[in-house]
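A lone chain, given as structure tokens: the form predicted alone.
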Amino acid sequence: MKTGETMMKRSLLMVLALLGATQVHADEVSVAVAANFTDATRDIIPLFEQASGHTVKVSFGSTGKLYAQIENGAPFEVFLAADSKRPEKAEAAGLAVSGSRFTYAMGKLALWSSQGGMWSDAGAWLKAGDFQKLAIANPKTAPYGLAAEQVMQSLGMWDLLQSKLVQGDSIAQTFQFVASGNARAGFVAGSQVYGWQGDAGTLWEIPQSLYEPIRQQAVLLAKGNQHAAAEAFLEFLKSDAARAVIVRYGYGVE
């Protein structure tokens, strides 16, 4: 057995008896995660099923649509959010129990297109204007939204691309625009892009001084309070299996 099988299943097992080995009774958790994190979410969650005997329900939207949801009264235990704006406020408004939250990933902004050789000079590019189509995520409800407009403002150049800009519910509908080519270029989440499975395109990583830091937290709400499985999912969430999910997909860890 190769040594990094070895270890994951090493990991697994300390896991295993973290949760809980002995477990009588397996149970259900329902999740709303922010839609950045798609892609290491269905990665981890048969990680978790494998080690606690628990299921997982999952919703993904954007942060600022899911946290309207749980304001009335969706059945959500878990929530994973994409900044720690809205898991702070679950907490203040007790939605959410205090003392759980907790960040779980430091997230990337990028700009990326389908498409190769489309700049070398990213600040120079954008500048130049010469594109129809620039997606973001909107900015009132999707993290990496406003962390895209941030950037244009550090770069001075939010008024000057208005008119260039499509806005996504979402930064998975963000990124849909533009792989599906729909908008030459967008600002997307950097995971979303090691998660893509077609032509690697032309990417830039900004530099996170040009944004605020994205701190992605994690909250147990309160209809999952002193429910095993929700406890157990953001138990997981800390581990090593589960951050090294997280790592693989381009996030950072705290």
The other form holds:
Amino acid sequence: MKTGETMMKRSLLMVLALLGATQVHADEVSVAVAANFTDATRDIIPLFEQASGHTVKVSFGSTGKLYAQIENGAPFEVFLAADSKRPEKAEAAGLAVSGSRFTYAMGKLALWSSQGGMWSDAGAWLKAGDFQKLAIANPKTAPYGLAAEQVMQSLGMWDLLQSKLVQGDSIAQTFQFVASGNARAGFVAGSQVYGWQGDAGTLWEIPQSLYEPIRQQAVLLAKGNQHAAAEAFLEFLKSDAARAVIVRYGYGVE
Amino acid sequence: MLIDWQPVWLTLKLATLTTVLLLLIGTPIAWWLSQTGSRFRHAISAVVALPIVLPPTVLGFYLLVFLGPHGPGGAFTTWLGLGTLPFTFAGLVVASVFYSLPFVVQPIQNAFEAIGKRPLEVAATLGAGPWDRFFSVAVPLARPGFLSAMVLGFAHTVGEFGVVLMIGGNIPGETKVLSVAIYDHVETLEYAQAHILSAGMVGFAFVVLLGLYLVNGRFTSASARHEGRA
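Moving on from the form predicted alone, please list the structure of the form predicted together with the partner chain.
First the chain shown before, then all remaining chains and molecules of the complex.
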């Protein structure tokens, strides 16, 4: 009985010590990042951590999914979306600190196949439809999926291609469908193709005139208000060091 | 408010087809496992039970790799002229058969084992051949097991999510099943639609399980009475 009690006390103390240990890292910032920005984020984080001494905990997902999580009280402090719509909504709903919103990158949409020599004229290739599956991200939750829809609408092929479309849950899964060859080609983020280590495949960098600009905005969430590490991370995103990484992945910067 | 019923029908179609296939595939496996003295039987039992333990993502990953254009399964289905199976309804059926296999095999196997050797030996001495013994003695006596297997196989397939998310591609009318439709509604904050479909699922699951327990309870008490008389 006595030993049982001591054991219990000891484990309680250990739990408290562990809790305390996480409290020491009070300058950890929790960031929700749109899937297309995964590679760039992984490059930016070590730069930020080195420069600031803060640490970063990051969650990736489609912009729509992350927004739904934020609305449901997810403990994120910074939101890097793939559009301006969700950060604006977050601001309007009081989930984000107003005035903290800014565009950190201009996204580029690409049509990509993991096989080389797939097309010389992508538009004609799409029209011919000599393939089984064409991957896009879910237009309802992923801004790059919405942009893909706009491109097909602009080309007048949205109805034509309906039966061939497979939807990724995020642009990350969409890219995986294409990279694994399960879909012959797909509308992905240019940044994913630039970050890809495998075969070059076939790439069509889609003219901006075919889709609305993908204005990727960052915002300080209410949970990160007054939190130095969160504010520092957003500031760092505007620095030359971070912008160099962003540009390297093919994004535009304002 | 607009509710899209297509995922409901698609899910029912998938679960029905999967259950029928699983009865055809699972019954011989269950019979063999219940009768054999083979030293491989524990290994086979373990293989059959794997989907209970493994995360659906493991199954999804292997199916994607194995059935994709660079995998042996994908090469085979392409050779057959079927194309590759990921992102198709047929692909979901294949995945569901693996995913729900233990839920069909185990109840049938348990029911076969519960019969014991005697009824089959008696039938044999009365001149019944092996097929006759199986269909006129073993199967009728194992009826509660078959019922459980059908209900659990069907219900487990309806509840499938992770595998479909990985190899489905969210195609309306083809791979967008109920669980994925709910996920979509939640992610786009269409909570009203999500509520209706989810509440429907809760009701469905409860009714199915209640029915199973009631019917099985009747079987058990009936056989208990039967034994009491004997």
